[in-house]
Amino acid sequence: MAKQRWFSIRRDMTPRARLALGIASFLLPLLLWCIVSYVPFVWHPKVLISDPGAVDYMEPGMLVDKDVFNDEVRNMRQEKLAPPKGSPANPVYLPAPHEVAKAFYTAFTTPPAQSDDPWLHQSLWHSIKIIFWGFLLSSVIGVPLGIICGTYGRLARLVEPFIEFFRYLPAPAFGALMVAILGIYDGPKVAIIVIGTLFQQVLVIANTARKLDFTLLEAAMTLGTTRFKLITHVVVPGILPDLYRDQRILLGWAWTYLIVAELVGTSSGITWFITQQARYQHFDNVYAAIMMIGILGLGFDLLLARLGKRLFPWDQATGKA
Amino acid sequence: MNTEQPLYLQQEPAVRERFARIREREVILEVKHLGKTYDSAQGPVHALKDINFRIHRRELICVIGPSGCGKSTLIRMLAGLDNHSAGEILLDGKSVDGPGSDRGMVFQGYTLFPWLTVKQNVMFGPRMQGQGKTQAEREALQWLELVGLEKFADAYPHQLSGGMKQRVAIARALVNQPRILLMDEPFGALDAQTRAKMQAHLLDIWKNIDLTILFITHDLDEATYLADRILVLKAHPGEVQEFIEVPVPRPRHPGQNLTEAYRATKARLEELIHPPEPPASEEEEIKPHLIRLTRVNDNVE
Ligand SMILES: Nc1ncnc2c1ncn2[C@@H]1O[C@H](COP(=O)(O)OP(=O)(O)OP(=O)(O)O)[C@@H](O)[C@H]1O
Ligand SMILES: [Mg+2]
């Protein structure tokens, strides 16, 4: 009975079970990261010395590797010296969970070291705009080229095999040409984010614009629709809301390339921060920062999900995204 | 009464003077030696050859053929939505030419607009035409009062059941005032009662508005129950076969069916498109290779 319900093909399910789920989903990864982190005896490959003892090179608050610790015991012990003691240990690159909140809290609040240098919510505000212009100025071309490109065969057929040529074209190569064209700002980090996303936008939007059935098409052209009219009142209202769910997945798409972007030039933004912090093996705030792209990310997207049902009465798909 | 006419040529006095009174009436739509060729991977497929027929104003008429005759060809070509290859179609005397709100269509399918709402759909042809928002919107209240969907006006077409949306689907049609309403098997995905309760209301509309319909089936009872004349087709190439006077008075009603004059139509046309000896067809030289599949004495018949 368990695993019918558990393996039920496409069945809806209650609001409550969706939400336990959703929850579950995210709870299962921590409670692996918590019994890593807390469970003394599972992995653990460091030793945090809290007492050197008579060890020349150890001072307490050093990690070292486990072997080296029992090695050094061992000697002490045979040379009947004070052994150095210490507690079971994760490598600094993997903080415990409390200490990444911790720093999430710490990192907002915390000023940057250097007074001219940004705090992490500007670094945000920051990536978020390249973000916004970036995907702005793909969706301003990609998305209109895509209807057009699905809705005539032969403008489709004119445009898309070099698009199709282009899309493989790694994005991040672009940037030094961009920078060399564009300056060391912004705008070579906007350019690598239009890069990287138009092409395919311009391909997935045509393939959606190609799926309306064509029948729709026929009725309203018996019903007196022009051709022109055909593509405004038809087409689009036609596609809209497979054209949002579209626009959702390239927004993701954006979010990927940013980090490579900000590299470009002048390092700027979250990916500064990130950084920075990892060069002085603030690996706890490394998380904080990391977590926070994915929270912004996550949560524009049910942003974004919740007002497609809003926009979308008709559509029965979006009620189940 | 000539005896020796088949029965369905023979009609009661009151059914031919109206056959007469119908070819008194102006002609909508003249079909000339209309032919159309696909071109295909195995060569050229005819799917029409020299079609010809005049259907007079406020006609009913039904095409019936057997699958692939070209019915649905046939249909699209009038409608403006595929080219022909040959001869001409007459609209009112004008050669139609690409699709236009002067000839409505029904299909088969659902083609209702899923983003509109019920009323909004029927608004949509005169809205393209140009038509103020509050004029298409009274317009389109009093088709769908029509038939009978003035509830429904606000709901989408998702919400609705198949009868329901093929309703809409003509109130829209009809909205733009169309010379002739093309039907391609309309009712032909409904369950039998929907269906029969569809075709009572098609002929009450008919009969109250100044309207032409050309309807494609490939049921005989339907076409017997609605036709003023029935459009036989033949297959490859598709040729009209017969064009027959259907000699059941109107009004009609169901209880017809048992009537000398339906069941000869019928007999006709049963015999038209199944005759007794078929020649081989593409669809007959289909011979599905049966093994069995159960135990020898597990026998069902
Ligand atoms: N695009 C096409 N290319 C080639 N041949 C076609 C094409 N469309 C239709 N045909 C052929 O034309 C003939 C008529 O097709 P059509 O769809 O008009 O038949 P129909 O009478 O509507 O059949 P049905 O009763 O099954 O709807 C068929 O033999 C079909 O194979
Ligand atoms: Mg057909």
Contents of the next structure:
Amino acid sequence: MAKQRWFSIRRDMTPRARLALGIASFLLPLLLWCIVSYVPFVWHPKVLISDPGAVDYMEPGMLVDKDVFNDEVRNMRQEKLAPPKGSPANPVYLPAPHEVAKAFYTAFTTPPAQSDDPWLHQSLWHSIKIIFWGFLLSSVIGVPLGIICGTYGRLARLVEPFIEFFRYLPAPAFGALMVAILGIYDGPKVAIIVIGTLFQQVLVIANTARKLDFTLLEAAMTLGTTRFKLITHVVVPGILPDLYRDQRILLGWAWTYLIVAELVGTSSGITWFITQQARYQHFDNVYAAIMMIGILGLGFDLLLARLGKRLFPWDQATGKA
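The form predicted together with the partner chain done, now the form predicted alone:
For this one, just the chain is written down, with no partner chains and no other molecules.
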């Protein structure tokens, strides 16, 4: 019975089971992270020096490889000197969960190293604006073009082959060109978001428009509707819930281009914070900032999902999402 429950195909779950599995999807990776961080015999390739003994180049708080530590212990014992002491530890680039949790708080309360540098919340807000404007511009072009291509076959044949070609070109490759055209500030960053999402957006929305029941189009054309009203009164209302879900997914793609986009021209936003903290080996702040991006993205997606249930209560698929 347990096996049948776990591998049941498209069977509805109770709200309690859905909530429990959703929480478990986060707790299991966290558990693995805790095991790697707190259980010394799992994976602790370094030694945190607590007492350097007679080793002149070691000092308390220093991380050294286990092989180096064991060699120095052996050498000091052979010379009848005080051996170094230490405890198993992970590399500096793998902080423990409690260190990252602490960094979530201190990153917002600790002032920047230089007085003219932005605070973390200012960097986050700057990144959100880059995402907003980039995805807005992409949607202004991509949504109408995708709907038109999904409705009219000849226009689709004229437009989509080039879009299929262009979507395989990596958006970061246009970074230098965008800087030359738009300058070194926010313009090229927004452009990278647009390039990274626009062409995917056209193809995804066109495919969604093609799934609309053709009998609805036939009925509208039989009644003598115009081409404009066919789009606005039949196609768009017919695909609106699916179009909304497509936009939610495509917004997630825009977030994945954020780091690359903010490295174009002058570094800014949350990317600037991450690179600065990595430069000084404050990897707890790096992990915290990366997780903040995930939390923001997931938060926006959950908000849009809840909004979608209110906007499209008749849509069965939305209700099951």
